[in-house]
Each structure stands twice: as structure tokens, then as C-alpha cells.
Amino acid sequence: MVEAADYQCDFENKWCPGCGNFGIVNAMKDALAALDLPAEKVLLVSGIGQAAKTPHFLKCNFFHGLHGRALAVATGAKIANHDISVLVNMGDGDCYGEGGNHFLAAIRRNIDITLLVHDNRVYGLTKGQASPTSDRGFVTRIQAEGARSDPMNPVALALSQGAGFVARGYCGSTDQLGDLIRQGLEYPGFSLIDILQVCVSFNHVNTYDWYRERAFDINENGHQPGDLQAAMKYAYPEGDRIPTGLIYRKETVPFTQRIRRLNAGPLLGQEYDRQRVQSLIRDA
């Protein structure tokens, strides 16, 4: 039986004391243990940023890639071996900024991976610039007069593009977040979990107290995740309340099931005609 402690890693952690990423890592361990997933059956993929350091602190397979490119790597890995569970960790800037086009492509393909976006509304690794999800007027060292762009709405974007599993978690509610990650890993298709993550060093607006006053669990209020219209209302909430939980879920056909060749099993285990491949390359 797999336990959360099985994923414990001995690498020294350099996150700031109180960083919301600690809660996310603990929730990930709980989810993997709840699914009884052994480490060799799990792949963590990340890009660049504080969120992207997450795979360093879990004992399992991982690939640390380039800024904004984690979803491209995860897509290739899942197609090569669709028998493994793929978890992607990205920050809001990493995913919604540099990786925005890959985010849209992953939704369209419905690649069977679970994307965890550590959404702290700031670029934490590069010392505090406004990110795509920063509120207009958010003051930073670079945006001394406040950010002039309106914030991106990742939940609304994912819903509008047909994503089959859309959720929002909070780093301070690890039980709820761990259950959302478990559900995302079980879902046969692309799953987005946008996580409200506190940055104690560079975002002194969206703090633990700020979220505690505003975040609430919609699933405790009887929300039906299969209702797209209701999900869209939660994507555009009234007032300053922030809905968390499973916002939307529908049945879909994952990308790997759309590729006939993969019916025979994972691509990495299939034999291929080396001479034919060389011939095609030579004649191209």
C-alpha cells in the first residue's frame, strides 16, 4: 500500500517559510497515496519558476523543462507511455503567460494529464512582477503605478474552450485540494486545477487571511459539476467571493484513445521497422 511518506524527498527545500507551495506538495502526496500509485508509475513535469521546483521535492520520475513548455513535454510523454499518470506543475506566469498557446492546445487535444497551476498572481522567481492573473492596479517593484492590464480568467477560458475537468483549489485547504488532485488524476482527459497559492514574499495583497475571508467550497453548497451554465456563473462570481472545488466535469474521449496505433499498448513498448523509418527519412 502506497503512503504519502513514500514520496518524501530528502532534497533541501529553498521556498520561503510560509509559501503556499508547501500545502500544494502535501496535497499532491495525499492524492497519490489515496490512489495507491507507486512512484514508478508517476511522472511530474514542470517548466520554470518557484512552482516548477515542485518535482524536486517528491520522490518519483520528473522532467524539469523550459519556461512555458511543460505541457508540450507532458503531451509527448503521455503519448509515448499512456500507462503512466502525468502531473504538470506550472506557475500562473509559466502557464498562462509564456505557455498560453500550449495551454490551449492541451485543452483541444484533451491529453490525459492533470495540470496544477500554482496561481499566486505574481512572478515569484523573478522577484515580483505582475503576472497574467494579477489584478489591474496591483503594485509591484516594476509596476510602481500598478498593473495596467486586466487579469486573465483561466477558469472561464478553460470552460469556453471545452475543457472537460475544471477545478479551483486553495493551498490553505489541503484536504479539499488533495481530493481535487485525486479526481483530476482519475479523470480520463485533460484536467485543470487552478490553485489559489499564497506568495508571502512578493504578494502582500492576496494573503492567507485575504483568501480565508473570500474562498468557499461550491461542492458543499450543492453545485452540480455537470451544469455548464452554473459553472460559467462560478467562473464570473459576483462580489469578492471566490468559488473553489470541482467547477465542471463532463465525459470526454482522451487524446491517446483517438490514436488507433495506441490501442496495441504504449508506444514505447511497440516494435517498429527501423529500415522503413530510415527509408522514409532518406527519401523525404
The other form holds:
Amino acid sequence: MVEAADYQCDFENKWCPGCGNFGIVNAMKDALAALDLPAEKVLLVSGIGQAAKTPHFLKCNFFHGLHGRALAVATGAKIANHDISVLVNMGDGDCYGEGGNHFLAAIRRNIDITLLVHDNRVYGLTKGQASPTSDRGFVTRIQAEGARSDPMNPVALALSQGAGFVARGYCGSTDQLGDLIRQGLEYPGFSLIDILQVCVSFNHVNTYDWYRERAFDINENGHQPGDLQAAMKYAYPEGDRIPTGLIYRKETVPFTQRIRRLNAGPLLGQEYDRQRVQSLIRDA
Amino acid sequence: MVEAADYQCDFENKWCPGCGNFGIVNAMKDALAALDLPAEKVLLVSGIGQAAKTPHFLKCNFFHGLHGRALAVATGAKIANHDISVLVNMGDGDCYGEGGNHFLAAIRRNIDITLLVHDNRVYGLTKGQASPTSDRGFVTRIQAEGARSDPMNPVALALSQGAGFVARGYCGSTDQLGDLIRQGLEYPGFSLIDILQVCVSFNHVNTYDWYRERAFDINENGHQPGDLQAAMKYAYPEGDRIPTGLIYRKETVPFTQRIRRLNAGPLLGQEYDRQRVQSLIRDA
Amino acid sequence: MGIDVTVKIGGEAGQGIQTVGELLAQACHQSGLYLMAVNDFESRIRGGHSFMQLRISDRPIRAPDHRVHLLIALNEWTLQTHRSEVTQGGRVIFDSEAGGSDELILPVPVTKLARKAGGRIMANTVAAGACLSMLGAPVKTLEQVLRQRFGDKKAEVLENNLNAAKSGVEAVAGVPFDWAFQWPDRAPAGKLLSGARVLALGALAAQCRFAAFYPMSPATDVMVNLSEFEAQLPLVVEQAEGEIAAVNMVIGASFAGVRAMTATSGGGFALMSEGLGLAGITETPIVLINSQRPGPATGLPTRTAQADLRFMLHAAQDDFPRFILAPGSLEAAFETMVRAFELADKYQVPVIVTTDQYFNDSLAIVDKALELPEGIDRHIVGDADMDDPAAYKRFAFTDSGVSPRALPCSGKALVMASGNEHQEDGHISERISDRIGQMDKRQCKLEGMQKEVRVPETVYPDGRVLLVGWGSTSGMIRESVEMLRAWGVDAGAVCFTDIWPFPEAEVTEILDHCRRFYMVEQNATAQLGWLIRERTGRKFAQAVLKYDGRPFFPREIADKVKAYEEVS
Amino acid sequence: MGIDVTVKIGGEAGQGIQTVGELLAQACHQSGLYLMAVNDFESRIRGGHSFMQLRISDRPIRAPDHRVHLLIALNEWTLQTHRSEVTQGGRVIFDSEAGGSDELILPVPVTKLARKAGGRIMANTVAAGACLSMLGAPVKTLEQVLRQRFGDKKAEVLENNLNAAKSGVEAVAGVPFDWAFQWPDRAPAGKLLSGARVLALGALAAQCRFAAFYPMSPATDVMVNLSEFEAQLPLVVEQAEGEIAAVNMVIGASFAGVRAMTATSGGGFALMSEGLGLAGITETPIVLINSQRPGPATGLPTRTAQADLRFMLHAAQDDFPRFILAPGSLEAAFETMVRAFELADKYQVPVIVTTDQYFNDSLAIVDKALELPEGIDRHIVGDADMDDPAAYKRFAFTDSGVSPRALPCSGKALVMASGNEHQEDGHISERISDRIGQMDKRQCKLEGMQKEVRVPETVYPDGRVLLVGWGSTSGMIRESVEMLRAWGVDAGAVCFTDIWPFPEAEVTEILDHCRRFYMVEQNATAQLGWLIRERTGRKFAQAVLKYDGRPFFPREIADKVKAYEEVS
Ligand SMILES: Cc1ncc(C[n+]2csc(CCOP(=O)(O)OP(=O)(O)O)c2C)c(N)n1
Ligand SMILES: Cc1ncc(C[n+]2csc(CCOP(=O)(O)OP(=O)(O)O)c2C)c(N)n1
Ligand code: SF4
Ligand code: SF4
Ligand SMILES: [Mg+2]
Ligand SMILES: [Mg+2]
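Since the structure above is the form predicted alone, I would like to see how the form predicted together with a further copy of the same chain looks, so please show that one next.
Below is the whole assembly, all chains and molecules, this chain first.
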């Protein structure tokens, strides 16, 4: 039996006290334990930013790469060895800003990884610039007149492009979040969990109090994740209420199953027939 | 009075005979003439690809840049001089593949440019690989098992992110297309016109015949561009029918109006008060 | 002198120039001849002007010739542009119904004959027939090739093509041609391959299992060739959403344990440069082919250059070790790919293999058998190799700088990697000791790497003057040296394959033997020349540079060097 | 000897180290002293360990000192880590309620006093008060600074801070301190600015109207400083969706007619490299600041390095002209920015201005008035300057390589630009004559550009040994030379500001005067050293290299050179 504590890591944490990321790490551990997934079966991949430091704070295999590029790394790793569970931690700037194009491509590939976006609506590690999910008008040191772009809606985007598993979590609701992550890991295909994450140092608008007043659980309220139209509605906050939970889920064919060759097992493990290669080259 | 013929250019055209791009160029000329826009008022920006060669085939000011990056160049140019009309020509690979992230950002900025995507569902200039809009299963020389990713739906994406002007044109319906381009140019804000474009050399699936059977004009059929829900429905082909026309339009605040400074006129033309700068620097 | 004849076929893109070329090439190959076919085409799909230059010989050849013996002009433009290149006794077959042959031009109604044989599309076959007939080839040669090519099509197709070929042959029957030659009837020598295909085969031989790419000329064909084997081998070739994605996917796949590569050209390489550094600091083995074309930026997309050398050498912020290998022949390219994957794994570094459009798109005979390496060492450890897997440190300090590499999710040993500076176990660290330790660890691999580096190949190394180049131009340089020697210039050649780590001592020694050395490069600034100066202090006398996007002819190199020699 | 005292304030990120440092710096500045404040912090927002090192003097200073005279330890870690740096007669103020002062350590209950004065947050002010009091500063100095800083806040805030300061002052009242000094009461010398701010002011002075960026340490602060002026001037600063977008926006804005720039660091620069080539081939003037930090890849994000020199020089495929300028002081940086925009416009090329984290994040006194250039020449033509605007050719061949530049949409002249190779009017072309013509046109600008290049600054150019460096380390190198001379080594310094085009002749001459030269660089391979070898054939004797992410101290340079000298 894998326990959450097995993922306990004694490397010094580098986040601010009170940061919403702590809740996310706990939820991840819970989910991994719930699925009885040992570290040997799990690969964490991340970009660059506060969110992207996450893998350092769990005891696991990980690859902490470049700002914006985690999904590409994760895709390569998953294709190479599709027997392992691949979890990706990215910030909102990381995933929807620098990495926006890979986000689109991951949805289209339906690559079987679980993407956790620590969506704090701000660039944390670089000290508080507006992010793609910051509201228009969000004031920062460098956006004195407020952010000029409209915010991206990642949930709506994913739904519009046919994503099969789309959820919105909240760092303050660890149980719900842990359960969403578990479901995401179980889902065969690309799963997006956009996580409302509080940044106590740079986002003084979207605080714990702010979310507490707004976030509500749609599944508890009877939402059926198979209902695309309702999902599209829940993609957008309604007035002051922010829907959280599993917004949409449908059956899909994950990417590695779309590659005929991989039906024979993970690429890494497949036998390489020297004779066959030699004769193919001879006849080429 | 500006006439379409004013944009006639004697630089040798480099497209294949029968290419859908010819219809697009004609529609562009018609639209520019309809708006009485002289070349002095228009800047064409493009990426790299067959579509991106378009500016060479009109007599106009242009910047033919890098694969995928036209929207960024156009944004910079528009901010520098928002008095001019900026038209962008990109291919589907160009805009939704390499340039996908800039496409997202352009929608969020609502930058006042008109984007024409020559969507031939294939990489033309590089000889026929699958593009982001190719159907899954689309067979090419390098995708022998067929494209593995699901196609992107740019219209749905734009709508999901709050774009204010979203249209789908067809290279074979030049009048309709010309009118859409005209409306796009008139629209204050970002306008997307995804153009179903036939590539006679590399796409033998989505041909003139194929489109002729499927494309239909939703505006003729009574669709009101203000209706977001209907628009979302029209974003997706319904069975074998592909909706074309002005799918959605709403009032928005274009990007350059969101920058307080630019209310005083184009950046390029504003006076630079030497005294003031000197004293600002002295006091800094 | 044996056979040495060049045929040039020119026309519009879409007219099937390449098909004519391929038919001729196959015919030559079947007859046991050697050949080299160089492609010249514009960045468009139809129209414009393109041609293929096919050099035929009874000995191996490694360079195109500037002289044209037989020009096949499928349009007026070709005739006008290239007629002056036709050498003494040469002829032009010109697609025309006008008639009126003269000493040079022989009008043949190619298109008309094709239509008669079943359709315009057969024009290529008509042209090939006429051409082979002029060259004195036995009719059966082309027949054989057509049977191979169209054997599995409808019977009618083959029939029509055979007729088309015959009508081409007949159209020039009895026309005298000085350069016709006696066709051998030997078994084919080696294999007829393009550079792109050889690179792909080399990757296969090295057990490459994953390749990601974004289409970009002239690199795409490497991937096209590789993808052909996807169904038959444990191999996945994935088209990425851009070059940045491609290189990061390759890093991910390699980190997870399979040999992985990408291929691109200038602009794509630029986009990959951040990823190159990531492979550097995470010590992830990757192989990256950069097939060069002229820039800056989009430049001339379908043409050739050797102008990214310094960029490849210095791409990405800060210092880290890498290999740069530039094969000079098809045979070398196959082996270079095998070496590239081996070196990447052994030193846990990125390896750049660089070629160019001329190299990738040209066809030639590979004379050496393409043999798989004896065995492949992945240089990987597992739990069983460790005293205590729980204590495994991916970036442990070692004397060689190379740390034992375990794969993630392959045992109890946790594999942790970061693009930030890190401590031995892979966790990020800003400690001075970790920083210096890891930098030194990475940099000190260069010592071992230096020993792997091959000395440039030389011919006539004792020559008074040496011609120095790198990569694909090796063939032209060698042939130009022969010309120079024939003209009485005591010349030799130095052709670099391994460029980085730089073979300092060896190159210094070679260069110290000559009176003067000349750089021969397809760029505007003699990039290798300055690198030689940097690393050896030795300075080239002059540089023969070509940067118009077209490959060198041996003769133009020889001419320039001779001119320089005359004034020096 | 005059005043030369270093205060080091250390604690956790988020404790307000920078605030203490700024208060002290302002106090010194107000009193007419000179200073330099260097920031050292980790890539995190709270916790960990960071410090600011403030050197105070009555003469201009341009480098940090390795000796610490007064250490303010806001936590135990600081005390343990830095106590050994405290020099003879120095003291440590340690935030502790424990009491028990000894010769070195003076416990002061900083946090407790702050709480008393109104809150923990005031700890910075308490510390500043204690520190200034130890140094012998008149009380009114800090009072003044606090009034300036909090004058427009609520009265209570100012009140509390004044009380906090007072309690700090009182806490150390009467404590003897060897390094206390007589505070002058002079008018402030120059202006107190950070490197990032000076770069921004320089851009303003050059009439930069558009800047696009993607946040990246240590470049972000340039943009933060620039954006401050957005409301007051015709200036737009836009956060882009990534570095690729940033550089392309800048190209678009510049093409459309305004002066435009971006600022980034290593990884971002890598992503911009394709765009750099686009600026190159389209001859669009852009200014790009690359503020370096250690790599490879993400490396050490908040630390300093000079390790991208060769990358900047060779970034992007194929050859094209560019400038690389590396200012060595704040004054130079202001002027360099003005020059950068001027040179970009004049030669229609990209100009890279390079600094580093040490440079951007340090505060110092700028002694020279920051004056706007007399006038600004945009080197732009309009219809009125042309005989026939309809015949305008953006890329017309000229002797200088610079073609008259018109702006698009500014008249009848059509401006057409392409990242593909092109003919004179800007339309794409694959013709050999256009290719060679345009390449030669671009490359021949280097002749004019070469004349703009400034010779490296030298001190004691006749020294037997020369220390050679570039950019931000100029201050440390100069000071180390003084030390060496004081120790009897006949040393001089050569500090490069303009690196490319390379001042070949001048550097050769300078270097030929000395017996030996040593490179002093913040990278692992002596990047400038090898460039010097490449361009002059002269080779450095040894290199003093530091690549741990921390800036040089003059003393460590001097020590190493002395050691080399002793064995040579
Ligand atoms: C190519 C590149 N550009 C910029 C950066 C600088 N950078 C580091 S983290 C970050 C953004 C952080 O924001 P986000 O992704 O939202 O993560 P958070 O810190 O908020 O969790 C940026 C821009 C970088 N490391 N690499
Ligand atoms: C950075 C970079 N990557 C790749 C290429 C090669 N390339 C040129 S055009 C093109 C795609 C063409 O497809 P699309 O954008 O759909 O335009 P089309 O030719 O179909 O109109 C590609 C990949 C390039 N020029 N630059
Ligand atoms: S800056 Fe914000 S996101 Fe980063 S660790 Fe601190 S609270 Fe968390
Ligand atoms: S390849 Fe296709 S898109 Fe390109 S010009 Fe030809 S038909 Fe048009
Ligand atoms: Mg964030
Ligand atoms: Mg296309």
C-alpha cells in the first residue's frame, strides 16, 4: 500500500508561508496514494516558476525543464514509456503564456498525462506581473494602468477543442482537489485540472477569502460531467460564483493508443530485432 | 476612388495554377476597394508559407516575416501607428501551428487587425504534411498512418475566448469573402476570418468539389451574428455541412484604445517634448 | 579517362524534372555506373525554374561537374539559361515541335510524344528515353527501370510508359553525339541513396526509437525517410507543433530512456537553442541534425549553405559541452549517425550532426555496405548496479564528469533532473560549491570527448598549399585539388568531419606543414577559418567563399585558388 | 585614505533586506557620500538567504569590497555564514533578544523594538537606525530619508518609522566602533540609480517609444523602470506572450517607424535568436538588451554571469552585421543606450546591449549629468526626398550598404520587406545576383560600423601585464589593477565596451605593448579571450574566471593575477 507519506520529501521547500501550492502538493500525494501508485510508476514533469518547483517537494522521479515547455517534455516521455503515469505541474504563465501553443497541442493529441495548472493569476517567481489569467485591469508594478488583455479561459478553451477531461480545482479544497487529480490520473487521455491557487505575495485580489466566497462544487450540486452544454456554461464564472469540480468528461482514444506500434507495449521495452534492422537497411 | 485594380501587382505570382489563394487575393482587393483604402493606409503582414506570400501579389506596403510570427509583428506595427489598417495573411500551419500562442494572445489583446487564415488543412510550401486543421487520419507522405492529432477548431477557440469578430470564409465564394474582409477591416478590434482554402497540390480530400457540397452561407440563412449560442453551434460543422459567413460579432474595446496614451493619436506621430524628457530624467 | 558525362534536365517545378533525373539515375545504377545527381529548385510547388544535374561515371564521384554534356530543356527558359554551359560536342534536347535542329539544339516534341503515348505526364519518360538513347544506353536499361517503377501499377500505366520511352528513343535515333559512351553491363555498384535517406538509415542503425520534428527544408526529408520505417520497427516519428516542442519532446523521450533525435534547419535550430542548453545542463543525450540553408532568417529555403557553424558551436546561454560532426560523404553520414548516438549516450551531451541542402537532396552511390554496429552500449545503470538505489544521485561528481545514468521509473533509484543548477541528486541548488562542482563536472567531460574526435581527413597533406573545408564540400575540394595538381600546383586538402571538440594539436600540426592554406566554405565569412585562427593561431591566406545558395563546382574552387596562387 | 566602509545586511527573502539597504544608501547619498550597493538573493520570494552589500566612500566607487566592516544579521544563518568576512575592528549587529555582546557581536533586539514601534515590518527601519548610528551618522540624516520615503503616507506610518529609527539609534548608543567616520554634510553627489534604471533612462533619452518584453530576471527591472514613464511620454511598454513575440513586436513597431527595444536574459535571448536574424535580413533597427545570468538553461536565475558573449555574437543562422555593446559603468550605460538606438537607425541593424545581474541590480551614484543627445537623426526618408516615390526600393544597392529607409504608409513610396532573400524592391528573389548583391550589401555595412567602434578603455596601458575584461567588471578590474600596482606588479587594464565589430587593429596594438595579458571574465571558458585570439592571433597567458554566479571582488582578481605572475 502506497501512503501519502511515502511521497514525503525532505528537500527544503522554497515557497512563501501560506502559499496555495502547499495544498496542491498535499492533494497530489493523496491522489497518488489513493491510486496506490509508487514513485517507480510516476514521472513528474514541470516548467519554470513557483508552480514548476513542485516536483522538488515530493519524493519522486522528475524532470524540471524550461519555462513553458513541460508539456512537450512530458509528451516525449510518455511516448517513450506509456506504462508510467505522467503528471505535469505548471504555472498559469508557464502553461498559458509562454507554453500556450503546447497546451493547444496537448489537447489535440489527447496525450495521456494529467496537467495541473497552478493558476494564481499572476507571475509569482518573477515578482508579480500580470499573467494570461489575470483579469483585465489587474494592477501590478509594471502594469500600472492595469493588465490590458482580456483573461484567457483555459477551461472554455479546452472544452471548445474537444478535451475529454476538464476540471477546475481550488487549492483550498484539498479533498476535492485530491479526488480530481486521482480521476485525472485514472482518465485515459489528456486531463486538465486548472487549479485556483492563491498567491499570498503578489495577488492581493484573488485571495483565500475571495475564493471562499465564490468557489462552489458543481458535482455536489448535481452537475453531470457528461453534459457538454452544461459544462460550457460552467466554464465561465457566473456572476460572482466560480464553479469547481469535474466539469466535463467523455471517452476518448488517448494518443499512445493512436500509434499502432505502441499497441505492442511501451517503446522503451520493445525488442529491437537487429537482423530485421540490418535487412531493412540493406534493402532500403 | 480606390479600385481593386490599384492593388494590381506585376510581381510574378508563385502559386500553383488553380490554387485557392487566387480567390483570396481577389477578395482582398475587392474589400480594400470597397472601403476606398489606398495602399498608403494599409499594411500587410505575413508569416511564412504559401499563404504568407500573399502580400507579394498585391501592390502594397508589407512585411513578410517569420513562420508563425506575423501576429506579433502586426501587433507591434499597429501599436506604433494605429491609424493604418493592418491585414495579416497566414497559413493554417503558420497561424495555428507554429504561431498558435500568438493567435491566443491576439484574441486576448483584441488588437485591431484583420487576420486572414488561408486554411488549406495542409502544409503547402513544405510539400504536404498534416496541419493543425487536418482531420485526424489525414494521410500524407510522412503521416502514413494518418494524422494522429484531433483537428483544431479555430472558430470555436476564438469564440470560447471572447473574440468579437469571428468569420469563416471560402476561397471559392469571392464575393462573400470580400464582404467578410471588408467587415473585418471595418471592425474596431481583432477580426478572425478563417478561410477554407483549396490546395490543389497537396490536399486531395478537401477539394473544390468537396467544399462546394458542404459550404453554406449562414447569414443568407438568417443567422444573426450577435447570437453567441448560435455562433458556438455554427463553429462546428454540422454533419456534412460547413457553415460560412459572419459567425459572431459584438462590440468590444480594441487594444490601442485600451492604452490611455494612444488616445492622443498614433504613437509614431506624437510629439516628443525634449524639455519634458530631460526634466523627467533629471528627476528620476 | 573513363566515362564522365553530365546531363542537366531543366524545366518548371511540377514538370517532373526529378522523375526524369531519377529514371536516368536508376538506369545508370542498374548498369553498374556511378553517378551523382544534384537538385536545384525554387521555393514553390509549380512553375518557376528548376533542374537536376546528373553526373555519370565509371568511377565513384563525389561532386557535380560544371560542364554539361547533354542538356534536356523542357522549356525555353532552361534553354536560354543553360545553353552556355554546354561543353564542346555537347547537345541540347529541347521540347519543341518546331523542328530545325542545328549543331547544338535538337528539337524533340517531348510533350507531343507523351500525349500520344497516353498523356502529358509521360513527358518525363519520353525525355528519359531520348536522353538515354543519346548517351548510347541499351534500350533494355530504361525498360528495366520502368518495370521496377511501374510494375505494381495498372498494366496500362507500365505499357504507356514503355511506349513513351520508346518514342523518346526513336526521336533521337541516329543523331550523332560525341559524348555517347559504351554502357557497361555490370552489377549495380552499391546503393543509390540521397543524403537525407542515409542520415535516416544511420539513425535506424543506431536504434533511434523516437524522432520529433517540425517540417523545414531541407531537413524534412530525413524525417520522411525515417517515418517510412515506423510500421516495421519500434520507432515513433512525431510531427510537433513547432521546433521548440520537437526538441523538448526529444529531451523527454531520451530522459525516459529511448534514443531520440530531431532534424531541422537554421530558423528551427534557432528556436531549439534554448532546448539545446536544457539537454546540456540536464545531461540528456540527444542527437540534432541541422541541415543548413542560406539565411539570415528564412533566406533561401531550398538552397544550400554552410553558414551556421559558429551558431551551432555557441548556441544557448553559458558554456556546456557538445559535439559537432559534419560528415563529408554519404558513407561517412551513416557512420556519423551511429557515432552521434553512441557519443551522446556515452558523454550524456547533445550531439549536433550538420549537413546542408546540397548534401540532403543529392543522390549518389554508396559503395560501402551499411553495416549495423556490433552492439550498442546505452551506458545506463539500474538498481542492480548500485549498492543503495535509494542513495542514487543522477549528477554525482566523478572524475570523468560523466555520472552513472539511471532511467526514471526503472527501479527504486529516483532520477531527478533540473534545468536549474542543482546538487548531485538533481535538486535545485544555489550553493557555490554545487554550482562550481556541476559546471566543472560538465566541462571536464571535454577531456574524454576530445579523445573521441577524429582528425580531419587529408589528401596530399604534404602539399605546399592546403585547401581546408568541412562537411559536404569534401568531394568538391578533393576534386579541385586533383585539378590544381594537374595544373602544377602542389595542393592538398584538409576536410573536417569532427569540428567540436576542436582537434587542436592535430590541426596545428597539419597546417604547420604547408606554406599557405586556403579556406573553402559555403558562407560569406569563412567561419571555420576564424575558428581555426581562434584555436590554433594559424590564419588562412585567402578564402574561397560561395554564398549564393548553389553548391561549389570543383573547377571554380581550383580556378580561384590558382588565381590566388598566381599573385602570392 | 578616506572613507571606505562596507555594510552587509543579511536575512531571509521577504525580511526587507533591500529596504534596509535602500534606506542606508539614501542616507549616504543625502550626505554627499558615494556608494555602491550589490544585491545577492535567491530565486524565491520568502525565506532562504539573501543580503545586500553596501560600500560607502567619499570617492566614487565602482566595485564591491570583499571586507565587511559592519554586518547586520537579521537571522542566525547570516551570522554564521558571514561572520568570517568581518574585518579587523568590524562588528556584527545581530537581531537577538539574548543580550551578551562580545567584541564582535552586538545583539540588538531589532524585531522586538520594531514591534514596540508599531509592527514587525518596522524592523528594517530599526536596523537602519542602528547601523547609521554605529557608522556615526547624524540622526537627522535618517530622519530626512524617512520623511522623503513616508511623507505621502499616513502620518502614523511616518511617526512609527521615526520612532523605530530612534529605537535603533538608541540601542547602539555609545557602542564604540572603529570604522565609524565623520559624515560630511555636502550636497548629494550625482544621482543614486540602479543599472536597470540607467538603461531605462538611456532608452528614454534616445526617444524609445515602444518596448515589448517577457518577464525574465535580471532584465525585468529595465522594463519596470521604463514603464514608470508610460503615462508621461509617448511610450508604450507591452508585456508579450513570450520572448519570440516580444522581439517580433519590436521589429513590427520599428518597421512601422518608432524606436523600439526589448530586454531579456539567456533563455529569452535564445528564443529571440530567430527574430534577431529577421531584423538582420529585413534591416530593421532594433535594440535588444541581454542582461546575463548563469546558465545553461534556467541555471541560476537571480545571479550574475558574462557567459553569453559568443552566443550573442553568433546567434541566428548565416552571417549579418550587428553591434554588441557592453557598458562598463552606469554613466557608460546611459550613453550606450543612446548610441545603440542611433547606431541601429544609422546602419539599420540590430544592436545588442549586454549587461548582467550584478550590473542591473546594483545601486550606485551616477556622477555625470544624464544629458539628452543634441538632436536625434532617424535616418529616414520620405516621398519629398525622392525623385520618384513610385520607384522607391527599400533595399537599393548603395556603396555603404545602407539603403535609404522610408516608413510604410507614410507616402506614395511602398515599403516592402521580406525575411526571405529579396531583390532591391523587397520582393523575394532566388536570383544569384540578388542573393550576392544583398548579402554583400548587408555585409559591407561592417566597414562603416567598424569606424563607430570605440577602442577599449585602458588604464596604465604601458603596464607589463594587462588585465583584459568586458562590460560590468570594468570597476573591479580597475581596482584590482591599483592593488596589483600597490603590490609592485606593473599592471594595467583593458576594458572592452564595444565588442563587435571587433576593434582589431587597436586591440592588437594595445596588446603588443605588454609582456602578457590575463583575461578576467565571469564565465568558465574565457569567451572574450578566445575572441581576441581569433581576431588578433594574440593569446592570453591565463584567465581569471569566476562562474559561481557571484560578482568578482577586486581583491580576488588581484590575488589570482599575482599568483600567476609569481610562477611566470
Ligand atoms: C524563457 C524564459 N522566459 C522567462 C523566464 C522567467 N520566468 C521564470 S518563472 C516565470 C513566470 C512565473 O509565473 P507562472 O508561470 O504563473 O508561475 P508561478 O511562479 O506564478 O507559479 C517567468 C516568466 C524563464 N525562466 N524562461
Ligand atoms: C521556424 C520555421 N520552421 C519551419 C519552417 C518551414 N515552413 C515553411 S512554410 C511552412 C508551413 C506551411 O504551411 P502553412 O502555414 O499551412 O502554409 P501554406 O503553405 O499551406 O499556405 C513551414 C513549416 C520555417 N520557414 N520556419
Ligand atoms: S510568490 Fe506566490 S505563488 Fe510563489 S511561493 Fe509565494 S505565495 Fe506562492
Ligand atoms: S501547394 Fe497548395 S497552397 Fe501552395 S500554391 Fe500550390 S495549391 Fe496553393
Ligand atoms: Mg502564476
Ligand atoms: Mg496550409
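Residue numbers count along the first chain shown, from 1. If you're wondering where the values come from, they're calculated on a predicted model, not measured in any experiment. Rigid core (definition): largest C-alpha set, two forms, superposition within 1.5 Å.
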**Prompt:** Once the two forms are fit on the core, has D10 moved its CA by at least 2 Å between the two forms?
**Reply:** no
**Request:** Mind pulling the C-alpha shift for E271 between the two forms, with the rigid core superposed, in Å?
**Result:** 2.9
